[in-house]
Amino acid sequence: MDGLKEIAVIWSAETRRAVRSGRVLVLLGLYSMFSALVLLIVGAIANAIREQVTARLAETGNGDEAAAALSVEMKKSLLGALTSNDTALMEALSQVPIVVLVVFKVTLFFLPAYVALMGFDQISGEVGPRSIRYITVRARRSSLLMGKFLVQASLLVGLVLVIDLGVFIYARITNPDFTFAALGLNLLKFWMAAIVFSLAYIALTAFCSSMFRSPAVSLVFNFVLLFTFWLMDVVGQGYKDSVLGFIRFLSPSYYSGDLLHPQISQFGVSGAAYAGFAMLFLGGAYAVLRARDL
């Protein structure tokens, strides 16, 4: 029970300090600008394509029904490309505007880097100047690690919710057929998918931050690991039929495809994979903190 109290105290104090430092606002601004840029680009491309298709159909004498049918077929094709032609997943996401799916996929790709920027100095920032000693004499090292991890997770939960809400509101304004009921349900699904995806990378950032005394070195090492995991996924996907293809199962990014899947079994495998990676990275961080001289 004392361990839980220590974690709660560290989480509360570190969260207040993070909010007062202004970092949350800076990170929210960066995430918002990037998401807005992607949203505007994708929205502009989608509108341009829609206008060209409508104009050509009008020139050939086809009416609104033909334009609507063609729009449905184009959306199915894009959904198939974004979901690897998974029928169940395509049906589950059929009510969601394409712009939301594209923004989600793009932001999910860059989210690990955003997590690294958010927490690269969570431990190394205190190990270097040795201010961490004032905490470890009063609390367990495991409590310190979990408290820091929960701070990053809590901040990310709020930031992702704000961004997702903005994206879905934009989609509702630009797509009148996107009902409020569908908006609320899918907002919850997309938000939860992003959080599950992020847990492993928050733990990875804690691991990298615990390994070095310099925050800059921690950040560089974190990016090196992110690139390594991405490369493992890409190479593994390219060599599925060979032994080399098995390395994709060792990359967290491989399991992101089923985070929105309607079948519990499919989503459960992805969720369990990310939970397993999070436990592995947190275990590594704890081993480092327990062995090193703080």
The other form holds:
Amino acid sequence: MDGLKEIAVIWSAETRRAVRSGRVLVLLGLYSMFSALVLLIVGAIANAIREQVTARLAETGNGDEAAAALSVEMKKSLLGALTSNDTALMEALSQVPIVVLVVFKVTLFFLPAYVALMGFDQISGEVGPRSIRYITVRARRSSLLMGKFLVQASLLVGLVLVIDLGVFIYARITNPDFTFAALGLNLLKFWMAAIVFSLAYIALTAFCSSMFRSPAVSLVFNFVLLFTFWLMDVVGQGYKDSVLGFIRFLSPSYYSGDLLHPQISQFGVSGAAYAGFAMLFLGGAYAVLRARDL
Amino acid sequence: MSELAIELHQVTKRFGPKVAVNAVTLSIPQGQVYGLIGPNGAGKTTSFSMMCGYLYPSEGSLKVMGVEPTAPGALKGKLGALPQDAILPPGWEVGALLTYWARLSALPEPEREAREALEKVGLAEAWATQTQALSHGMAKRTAMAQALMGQPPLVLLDEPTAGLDPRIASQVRQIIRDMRGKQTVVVSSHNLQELEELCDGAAILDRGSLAKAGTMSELTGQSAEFRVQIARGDIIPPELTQLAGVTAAKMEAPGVLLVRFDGQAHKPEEVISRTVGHLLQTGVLILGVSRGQKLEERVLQIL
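Take the protein just shown as the form predicted on its own and give its structure as the form predicted in complex with the partner chain.
To see the whole picture, the full complex is given below, headed by that same chain.
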């Protein structure tokens, strides 16, 4: 009980400090600029393709109906590419504008790096200058770790919601057939999926931050692990039929595909994998922090 | 509860091949102001850090207020610590930071505790100042304030007056004096005059090992020797050794008579009065009498 109170005190005080600091604004700016960039690029490509197709159809004498049918076909094939042709997933996401899906996919690639930038100094930034010593005579090291983890999680939950809301509003403006009901439901789904995905990476960042006294070294180590996980996934996907293919199961990246899946079993496996990774990384962070001299 | 505030038994701390603290055994009774003395690299801060649970001992065991300091949550509410080289975290207002830490210590009225502690160190006006805007002395006093919050039974202060101006240093010494008898205070310092004035007992560390520990009176020899400054007259030391309680007498330097006595069997005031009386009777004129040695001299002898 005492431990929970400590976590609550650390979380509330450190979150207030973080929200008041300029750092959150910088991170929000970074995230929104990145999302805006992806939106603009994807939007521009989609518009260019649509205009070319419409022009070709006009040249061949086909009317608006043919253009609409081709547009649906194109969306289907893009959706198929983004969902590995999983029909249930394609059906569930059919109402969502393609631009939202692309931004989400790209965001999943960017989020781990963003999480690392956000929290690389959460522990190392206290161990290096030894300010952690003021805390550890008052609270357990486990409370400090969990408190800091929850601060990062809270900030990310807020930032992702703000950005997702922006992306969905943009999608609603550019796609009038994207209803408010579909917007609300899908916003919730996409937001939850991003949170489940991110928690494992926040835990990974906490682990890396606990390993070193220098924040810069923990950031570099964090990126080394991210690249290792991406490589494991890519190599594993490339060698599915050999023993080497099994390494993809050890990478968190592998499980991101089913985070939006409508079937509970599919989503459950993905969610459980991320929960497992989060527990593993947090456990590692605690083991390191518990054993180290401060 | 144990009558000892701190117990170290054969405690060793290594950093790679370097032995920072070597098999130190030490007991610090509750309610005392106790000094940790030694030159740079003697192992004071390492010992201090192990007492606070920051560092794990490589060998041996230590207990602080009856518990192992590295056990999770063991020292909560029992210990206030002023670490020597810990930087205050940036991005906080002093008042908010101290209130946060008071809340983390589960003190019943965190903000009041924070305000009182800041007042005690003369920093009440710094309540809304950002920690990164504090001068060295103000940061030190803020760190001191956090150690005092909630009046913990044990307060460990590593170099509490280092880098402070004389007026503030004197204020800090007064705070330590005020804690005597109510709290156990362990002070690590290079300032031997300060420690001699403040402490009931002390441990002298040298190159990681315990060179000597005891009460201040034992360390300075106050109950075993005194010096008489002679202005004029002839001293005959063998005559003095005939006096009750006197075990040895010699001229330590021109005009300085060193007298050693049995402090166990005889009260110092009786032996001193007897000796001075004898000297006056034999026509010796005296400039002054001082008990024991200065701590500084004693430490220089030992190290």
